[in-house]
Amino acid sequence: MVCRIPKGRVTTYKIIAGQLNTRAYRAVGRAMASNENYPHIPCHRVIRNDGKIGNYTPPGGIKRKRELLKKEGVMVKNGAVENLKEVIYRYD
């Protein structure tokens, strides 16, 4: 599911959980933290439901996550996605 998120877009742990017919948002977060195939599986495109970018386990941590998002055109300010309504991906 994460590979379906287009460059320049983000989705949330909650949206992914909903697509999986569960409310286990934290389990989705743990799965992202366990991703050993970054950035091929772009877990940096998954954020918290409140728009904050959350954590990033791969080398470079949150700073690297911000850099990857910025490189794709997703602007982050004060730890949150600025234009969330424009870049959110909902698996329609």
Second form
Amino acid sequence: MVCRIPKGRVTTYKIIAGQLNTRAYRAVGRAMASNENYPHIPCHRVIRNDGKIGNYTPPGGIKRKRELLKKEGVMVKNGAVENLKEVIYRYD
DNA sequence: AATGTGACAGAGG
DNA sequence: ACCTCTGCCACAT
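To test you: the structure above is the form predicted alone. What is the structure of the form predicted together with the DNA?
Now the full complex is given, and it begins with the chain already shown.
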């Protein structure tokens, strides 16, 4: 799922859970946390439904997540995505 | 089997 | 915006 997110867009734990036809938002996050494939999976494009960044386990932490997003054109302010409606990816 | 804890969400105060 | 519950699922004790 995460790999399908286009560059410069983001999605939320809720949306992913929704696509999996479950309400296990937390389990989704847990999956990320345990999954150490961060070099080849854009986990940083997964944020919270309220637009906030959420957490990020890999080295660098939330800082890193912000940078990666910013680098892809996603503006973050105070731990929250700015033009969320514009960059969010809902798996049409 | 029973608790408790999260990269969460939503409602209520 | 804040904090406190409750619901959710997987996993560790």
